[in-house]
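Only one chain comes next, encoded as structure tokens, the form predicted alone.
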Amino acid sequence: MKILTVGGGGREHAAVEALYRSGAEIYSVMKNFNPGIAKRSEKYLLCSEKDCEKICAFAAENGVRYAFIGPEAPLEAGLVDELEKAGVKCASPSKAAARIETSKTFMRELVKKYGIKGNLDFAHFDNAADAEKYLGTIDHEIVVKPVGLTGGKGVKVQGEHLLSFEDTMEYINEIFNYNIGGAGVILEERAVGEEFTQMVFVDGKRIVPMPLVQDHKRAYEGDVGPNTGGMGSYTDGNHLLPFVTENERKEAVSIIQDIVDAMAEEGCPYRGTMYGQFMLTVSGPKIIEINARFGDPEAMNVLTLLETGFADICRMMADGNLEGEIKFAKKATVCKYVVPKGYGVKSEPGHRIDVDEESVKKCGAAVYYANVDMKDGVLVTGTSRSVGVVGVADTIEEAESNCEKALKFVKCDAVFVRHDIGTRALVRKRVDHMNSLRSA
């Protein structure tokens, strides 16, 4: 099987390696040189991940017939309605169907039309004094999030980053004023509890749910300093986690059911990864957010445990028909991202970094390249994450325990990680945080 991947970053190389032990012959392109990527791939074209045109006429060249698209970024730039014009299948949203991600406002409106479970209380505004009006007229704690797509690095919440009225207003004139996310701000309902991922297969109707998977955005230990794209995560061997019980599971996935029949009455079917964030909340799993994709760095998570097929997978996704069981090993996975100094404010690029692969190996974990490049023959860190790490074990402890033997044998001299990430300290805040809610 011959298949299209695009994209460069830890989730693609994750997805690449999955590809390659199914049997797919792999044709990759990418902005940036992952050296992971190019390893698996038969042939590599290093363009923007936005060429339509140039991506099309690499596909056709080669005889794809199927193609993954990892980044949110080219599905909004419509890369799989240009594919599919050109006849490849594609394992990933049209652009239409990308606006769950791409247009925060599409989202929630979509869920309070059909009436769907765990929305919260949300308003968009195309100008900042309608905004500052609006929060006139609330008593509760908000979260402002830029309309369009930001990386994962637009979110600011009040009562954490947001700390008064004038940091609010301040945030929001911000987004107006250098055009952040493209398309207006949304206020939302601060919702408290817990965050999990809940990430489905999905071919248009039915869906097939992953292994919860806990994210950590903020950039340092303690869950403090700036949001980011995610520093780490982590699965438990049973595939719920911790704080979370298997009816709250089973309501996220019933949640995301809703939104894929919802989709398809609205005509814009969806095909692809969907990857649904939650709260955890006293009355249940309130939506975060609804992404196109794989979440980065949970796709490092559960592709590393899945054990069904990846190209069979995304062949049923593309073709709109995910049949039978899909299989993950029931093990704990620990990931922590090796990033850039000063990544979540101003990243310190361009320095050389080693990864002994087989070390990493030995060591119960495997390795992940994002965001790195060839420079004269050396491979070397860019702005923004540099390569994760997946500790495998039969427990989140073990995981975690081998996430750090292999960390060891990433090298760089302007890195730093979060290694609380997967800590049975920080897992036990997490329970004992959901266990106080539940109980007041």
Contents of the next structure:
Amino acid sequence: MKILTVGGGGREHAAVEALYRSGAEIYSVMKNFNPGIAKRSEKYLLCSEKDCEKICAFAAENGVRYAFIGPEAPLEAGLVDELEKAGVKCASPSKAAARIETSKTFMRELVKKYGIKGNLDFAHFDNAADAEKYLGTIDHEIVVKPVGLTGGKGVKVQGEHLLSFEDTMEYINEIFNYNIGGAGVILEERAVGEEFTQMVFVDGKRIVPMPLVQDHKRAYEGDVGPNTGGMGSYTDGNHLLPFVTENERKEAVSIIQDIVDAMAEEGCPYRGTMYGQFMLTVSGPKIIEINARFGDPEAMNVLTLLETGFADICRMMADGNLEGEIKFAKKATVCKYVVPKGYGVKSEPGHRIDVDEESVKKCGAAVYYANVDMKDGVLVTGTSRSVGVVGVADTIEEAESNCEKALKFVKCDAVFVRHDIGTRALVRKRVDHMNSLRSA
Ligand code: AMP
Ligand code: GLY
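Can I have the other form now, the form predicted together with adenosine monophosphate, not the form predicted alone?
Whole complex next, starting from this chain.
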């Protein structure tokens, strides 16, 4: 099976690796040179991931019939619609279906219209004065979100990043003055609890859940600092998380099923991977966001464990007939991203980075290249996350230890890592936090 992949990050490298394992012939498009993706590709094209014309021509030239799109930007640019017009079936959503991620208003309104569980109070504003008036009428903490895409970095939380009314208004004004995220602002009720990610495969109707993952969005150890695209993530051997019960997980899966049903009902059926980010609160899982793709880093955790052929899964999603069981190894994983110095505030890119892939493997880990590039024959860091290392073992603790051993074989003098991810202490803190909320 020939398949086109779009994207040059860690998520896409993990997807390409899974496709390669299942015997696919890969034609990849990426904006940066990702050596892991390049190595597995029959051919690759370096160009903008939103350049629909070039990408469609590349697919046609190579007789490709199926496609997998990693990042959200090409989905928003309508790449899937263009590819499908050209006869390439996509394991990713159309532009209309991708609104579940690209417009936070669309998502909240849909969930509200269909009475789906897990919604949070929210209000949408297209000017700062109305937002200010609204702030005077509510008595709960809120989260400020630009409506459009911001690469996961646009959200600020009252009580964490915004410590006063003045801070909140300053950020709202900044969003309008600098047109951050394009289309206004959402003020959303702040949910208190522990976050988890439930991703599912979708064929338009049926969904198949993947193992639960917990990402770490804050830049620095101890969960402080600015929000990032995600610094690292872990999964547990039983595919739940230590603070999530089977019933809570079922509730999250049923919320996603309801969203998929609602989208079919609305005339924009959803195909591809859907990503549900939830805050587990004392009154159950609340929807933080729904994404139209795999999470990054979460994709690296689950795709490393995937035992069913990913090429077959993509074909079934694209054809609209997902059937049979999808298997993941019953192992724990811990993923830590090596990121450029300054990442989250202002990255310092362009430093040489070396990865000893063989030694990483010997540690019981996998390594995925992300936002790196080739410059004068050497691999250098970009402005976004550089390399993801995933430790695999029977328990989270052992997986964390494997990940740490493997990280020693990624060498660069201008990077940092959140070493606390997946440690016994941090996992314990999550469990204790949830227990204390439950017993209060
Ligand atoms: P997002 O880009 O929507 O994933 O938001 C980034 C981070 O902000 C999330 O991972 C949460 O930690 C936090 N956040 C977003 N929305 C809320 C909310 N309604 N309540 C509490 N925290 C939130
Ligand atoms: N890791 C969060 C995301 O991919 O949106």
